[in-house]
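Take a look at this single chain in structure tokens; it is the form predicted alone.
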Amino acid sequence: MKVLVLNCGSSSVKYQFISVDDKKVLAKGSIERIGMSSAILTHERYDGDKIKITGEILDHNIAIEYVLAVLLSKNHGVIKDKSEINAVGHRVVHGGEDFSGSTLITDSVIKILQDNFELAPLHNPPNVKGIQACKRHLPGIPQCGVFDTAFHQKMPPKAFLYGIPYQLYKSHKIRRYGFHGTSHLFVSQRVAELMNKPYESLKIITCHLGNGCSMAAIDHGVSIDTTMGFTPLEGLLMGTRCGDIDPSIPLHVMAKEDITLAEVTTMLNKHSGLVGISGISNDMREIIKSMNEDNKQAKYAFEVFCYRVKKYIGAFAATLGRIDVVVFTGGIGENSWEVRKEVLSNMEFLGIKLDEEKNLMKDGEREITTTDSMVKVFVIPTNEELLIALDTAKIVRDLTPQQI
């Protein structure tokens, strides 16, 4: 079976077309810049053969027809004709309460995922039109939901209730949904293959680091707590995110800065975190550069962000009652051995024995503990994309007749 993979946002579309049975990758891309006459598509087939396309694509619709056009093109392409597409998984970011698991899409899934716009107002909206472009483009071929929010959805409501009035969350589902949960359960799900041990024997803790990080503690095969809340916002310091801040700080700052809603949600996304503390960059690279040549702010942004994930992975331990493996993934978690040595540092009696030199090793899937750790430490590469396609072959090839 082979299955096109789209994760829809905004203004982009990125894409892989994955051979499930051998999970092979036949070819992949993106295209930037949706809505300006200056957008980019980018494609490399499985044999290294690369191109680069600038043009016009106004809309989700369009760039849709692009990704199809190159995917049958005979000088780039990897199919002759539109059957060869079995099924289309979608990335979905929210599925609102409504989604414990991947689903196949349906009028009335649609209806649903636009009933959550307001969770999830940049995201889910263009993830329904590159549903609806597909529905368009490749009529009767079915199409899945795999959504990022779903692997969370069987945390008790003493991890997902705040605070707040019952009320609140009755009327308006203000929550803990937890994101990055399609990252998660893969990497979770292949840390116990590794360790050749069953999934659901298994506590874990998975840390998903990169420009957005987030944690997720998963006991038996279940993410009973995470760290993102009822937005990506909540948790751990991020690359531009804030994470966990008293919420009267917002308030106190619209007050004395004298700015407004929109802009202080816009500094506390876009303009804090790791670029906010550090005052040059997102990229723990360039924060670690400057941090070695002594730039003080940059030592506090790296201080801070190791600090809550070590926090976190203490928090977790309590709430799991023990811990087995702790996994690092991301775009920090897999390629900074300098984060993973300052996290890791000092959790012997947590169990964790640090390996230096395993730490120091890079790329591919490798555990960086001790032989006598007690506590197993993993580096993992997320694969969110080949999750998508599997999960969207299961569902397809358990379909009747009647529901294709």
Second form
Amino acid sequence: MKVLVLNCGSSSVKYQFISVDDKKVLAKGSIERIGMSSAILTHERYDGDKIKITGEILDHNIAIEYVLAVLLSKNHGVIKDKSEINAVGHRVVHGGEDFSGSTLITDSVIKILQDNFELAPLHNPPNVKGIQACKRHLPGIPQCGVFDTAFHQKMPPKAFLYGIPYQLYKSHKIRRYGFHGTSHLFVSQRVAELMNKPYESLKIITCHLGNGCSMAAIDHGVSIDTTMGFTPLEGLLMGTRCGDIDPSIPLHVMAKEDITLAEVTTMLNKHSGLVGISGISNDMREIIKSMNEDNKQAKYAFEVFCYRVKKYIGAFAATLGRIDVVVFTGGIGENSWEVRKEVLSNMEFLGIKLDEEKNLMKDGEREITTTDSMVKVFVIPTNEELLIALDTAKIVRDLTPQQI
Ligand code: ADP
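Could the form predicted together with ligand ADP be given as well, to go with the form predicted alone?
What follows is the whole complex; the chain from before opens it.
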């Protein structure tokens, strides 16, 4: 089975065309700057053939047309006919409380997604645009939604309720949802395979550290707590997002700096985190470089970032009652030995003993703890697209004739 995986953002569409049976990426690419006169399509085939096209792509409907055209292209494509696409799997950011797993997209599912627009105003509308474009260009081909929030939907109320009037949860759905669920699920299942243990037997802490950062506490295959909240702003320090802060700070800043709600929202989402503290960059590589050149603010940014990951490992250890394994993933989690070293230093009391040499190893799936470490730590590259393709294939294989 071959699945087209789509991630439709506000001004971009990322895609991978995956042969599910051998888990092979046949082609992948992206269209950036949708809606502008100079949109850029980059496309790469499994054999390394690459193209880049610049032109006007006004909306998601035209963007999907381009993706299909390049997949069908005589010189750069991988299929001869659209019917070779057996299904489409969409990354959907917010499933609200309606989805605790991936689902076949029907008209009633689209309606629920639209009802949830308020929860993810930047992400869900382009997701739905992508779904509608595929309905138009690939009629009859099943589409599935794989939600960033779904894996966290089994959290208990004590983990998802905030200490605000309960009526706000009932009337406005204000609660912790958590995000990056596809990544947390992928790496936690993968680590169980690598450890050769049943997934349901393990207590796992996953750290997804990329531009956006979040952690999850996974107990017997269930995410029982996570650091992101009602929106992806809560929890860890991120590239440009502040993570946990005293909720009265935005109100105080609005009064002191005479700025609007929109401006303080931008400040917390775009000008905080690593870039906010360092004043240099949202990129951890730049932060580490400047820190090594004795830049004080860069050092603070690095330390706050690592301290918060460490703090949540402790919190989640208490929540889980035991840890079997910790997993690092995402651009920073996979690549920065410095961050892993700082986070995992002095954690012997929790049973974590970092092997400093293994921690320096690059690339691929690897364990980085000593042989006598009670708690194992792994680095596992995340692969959300593969999980979306696998989930989509599973749903489509199980469809009854009435559903097709
Ligand atoms: P996204 O959340 O956008 O998918 P990624 O998971 O690709 O982002 O992570 C991007 C971040 O990974 C970059 O901002 C950079 O800080 C970090 N990163 C990538 N390579 C390294 C590296 N070698 N050392 C430290 N940080 C790195």
